[in-house]
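One chain is shown next in structure tokens, namely the form predicted alone.
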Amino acid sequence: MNERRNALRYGAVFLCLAALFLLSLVWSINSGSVRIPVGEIWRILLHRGAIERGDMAADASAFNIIWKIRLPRLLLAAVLGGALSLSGFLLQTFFRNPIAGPFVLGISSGAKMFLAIVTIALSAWMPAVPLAVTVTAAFLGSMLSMLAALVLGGRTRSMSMLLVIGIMVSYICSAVTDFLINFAREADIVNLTNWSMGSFSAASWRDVKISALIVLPTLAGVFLLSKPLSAYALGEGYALSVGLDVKRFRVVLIVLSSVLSACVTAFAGPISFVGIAVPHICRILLKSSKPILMIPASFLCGAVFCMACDLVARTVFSPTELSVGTVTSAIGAPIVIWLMASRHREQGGGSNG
């Protein structure tokens, strides 16, 4: 009975999230200085092909806002958020700590770094950074800055003081950024003030193919590291008695949430609290930790949640538009801040039992 009840939960769960997909999509598209109908989106949607063609008519508008501004846009924060949101249950379950995640432990403040000492470094060179240079550049950052944390920790088995030598460490990354940004060229100084905030008002096609070439098949991995990561979720002891070998499975971990992480920071900026926030909302909804099931839901609900923040920020106050790091920051703040006061209430109420 339990198992039919669960059953339909995630069911009810997966579905929510797909219909709130969809109508993230259609809000989206239909939200702006210029309002398009729903069904003149569909038409569009469904028609491109004949509508290119001029076998079909259709405000030229319409289409050109639709085709070459708002779904790019969409499609990119739907992709990052989801990459984001999935690189934050990584971490947690690395860390095994639900307040881990890609910003807190460094590992956006160092793409971020890396990203500032090439734009700088390259900039008196070439007018603008090549793009697989800027992901390159953001996944060495990632790597290093989690690296560094991982040997600075190395000699406690504190999951906890490990973690804090992460946020540590994403200061340090943070203070290198602020220092190299005063030799910058003006310029320089206000492209990459703009990138740090987080936003995804520059995305193109171009950028929602390269990122979904990087994060789907990184997807389709970790979601074949199901029943590893379960096991290592219960403990290393339990994954050591079933053959696991834990090292080079933490090495795969940090490895694959790096990537992850780094594609969202190169094509978007450093973006905060979604990967900590998204996976803890998934895992209140489905009340499990099964990584078959969080793995997806953690996508698609940190694809939705993007979606809905990039919404509210380019149309709250309109004309003027915020970064979407800002959204995801006063949404998912509140989250973490609730998260660990309710973390402390259960410690104190265990010890004092």
Contents of the next structure:
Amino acid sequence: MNERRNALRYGAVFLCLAALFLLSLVWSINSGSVRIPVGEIWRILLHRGAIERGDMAADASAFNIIWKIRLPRLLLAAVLGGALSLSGFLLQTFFRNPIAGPFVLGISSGAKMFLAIVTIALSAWMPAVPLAVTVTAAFLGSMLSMLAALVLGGRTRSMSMLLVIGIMVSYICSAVTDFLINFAREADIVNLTNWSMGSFSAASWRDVKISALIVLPTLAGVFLLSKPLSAYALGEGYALSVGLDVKRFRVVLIVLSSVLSACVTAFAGPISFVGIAVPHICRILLKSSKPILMIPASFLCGAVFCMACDLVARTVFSPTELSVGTVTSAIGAPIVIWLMASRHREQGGGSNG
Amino acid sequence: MDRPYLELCDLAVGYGGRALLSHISFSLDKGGITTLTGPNGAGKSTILKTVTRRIPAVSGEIRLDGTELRAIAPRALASKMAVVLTDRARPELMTCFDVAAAGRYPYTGSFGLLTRRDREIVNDALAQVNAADISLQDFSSVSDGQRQCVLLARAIAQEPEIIVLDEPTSFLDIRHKIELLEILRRMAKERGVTILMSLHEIDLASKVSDRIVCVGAGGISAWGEPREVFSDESVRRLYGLERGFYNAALGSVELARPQGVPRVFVVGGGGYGIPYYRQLQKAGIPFYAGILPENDIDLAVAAPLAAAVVRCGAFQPAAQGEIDAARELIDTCDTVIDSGCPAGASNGAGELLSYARLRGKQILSGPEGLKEAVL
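Next up, can you give the form predicted together with the partner chain of this protein, since the form predicted alone came first?
Let us now look at the entire complex, which starts with that chain.
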């Protein structure tokens, strides 16, 4: 009985998410500063080869807008949004703390600090830092700051302490970054400033390919982790007692979530609140925290969330474009506050009853 | 029963390689219940953590079913040993069924999906602990007692040969304590599951366990059957009881005896006296008790609480000498309490009361009398 009801709920949630995914895909591709009729969009999408070969006539600028600007941007938002929210889910499981997320733990500030160091160091030799360097620097920075938080926090058994350390690491990194920026020339840090706004606007097909190559295998890895993740939900002691190699599991978990969030910060800059808010939304929708459900749901929901936020970022004040980080914060932060408040109420009621 | 199921040989346990307890040697037979008791901080949990491999042994050896514990692969150990920990697990959005199903971890495939058989086992485990009706409720919304039962169901669903429980009865009310221990008894007896646990309540420990291990400062102070281990004296020593008293026969604990010169004599016997003794103790009023036959239930409580007890032989009427001794004590008192022991009883209750009346003592009886005595 109940199982059937649950299965129905799960099915409905995934159907809705898939529908929303398609909807935001279509909507995003359809909106922008240049109006392109829907029929034309379909034609351009479906007959790419023919148009490129010149067999079919199409407006060249519309073709470029769709294939070179909107589509890669959209797909990048989807892949990275999914990655971000999946990373948040992993960190929340790891820290057993609902506000854990890549942003809170200093990953983005670490990435920014590293990027600042590299940008300023390299500015003496080259006028513009190549994208590959930016991406690598941000990636390394994310991993290093995560590592720092873990090493410093390794001595304490308390997860909330670890969280505090993560936040402190993030402050230290921000301080170093601000310090460096004070002494840098304006022109050298344009790159950094743009990056730190958090945006999908510069997306290219190469970005999409590389990030998909990183994110999708990691997603598969996380799927393989769904069983130990569920064992971990009852705490380390119980996980150990059912034969889980907890130490190794923790390392794998942290590496996977760092890779995910490092990839996001590298390609799109710091995008806050997606990692915290989206897994919560999924939990509420599914009424379950089973990893086997949460992993695909978080990914899908994160993708939808980021695509929608990006849509808002580039259309609402068009032609002025907001940074997507602004939009995710503006939408995500209230959601988190509301969730925390309702959770608290629920728990208070639960302990009384 | 040729060899013990779990054997601890000259084990030293502690944290960071420093031994907290050493020379620990005891063994568990298959299907038996062994309970660690001892004062707080003595190291019961440390021993259990070592046995469950949460911390490494400092030195010595643990053998599970004949195999050195260190040599058993984690997955293999998981199918032999299940635990119920003191960790306050508060998982999010997990039903009681989900929590119990976590015990199937060693048996499920690489994605942890439950087969029909897994579900049957989990439901059966929940039924064992009388939690079938809350199976679909959220784990964090049920009571402490139910939560502990569900965690036990999780351990049962793991189909272990041994279950290790750390303080399973803490935070439980008396009904759930008894229920939990009964389930353990049943698991041990019917399914041959070996149980190793730590308990605070020595009264419950002596009643549920086949073997008791007393964990005192530095090591094991006693190991054996409850009746061998728990004498009034050994419990006093183990816990360093200076004021209270442990009664081995009843497995009950009494608070300290009121100090001072008694002005009250309680005429009791046959269990009638116990509420009066306890009430007087609570009010801090010293008292005499009598005449209690050696096998009288009142004696078990009166002995540790009364300033003096006049006793008589078991299954015998009170002798004249004993009645005289009681009369002498009554002479020194102002008040005599009639606990309601039938006047015709062979312990001379009727005689003592008429003597007290004759000597003009204040006689109090019934609950009202008790209230007055305490005032």
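Numbering follows the first chain given and starts at 1. Quick caveat, the model's predicted, so the values are computed rather than measured. Here the rigid core means the biggest group of C-alpha atoms that line up within 1.5 Å when the two forms are laid on top of each other.
- Positional change of residue 321 between the two forms stays under 2 Å at the C-alpha, relative to the superposed core.
- With the core held fixed, the Cα of residue 284 is displaced between the two forms by less than 2 Å.
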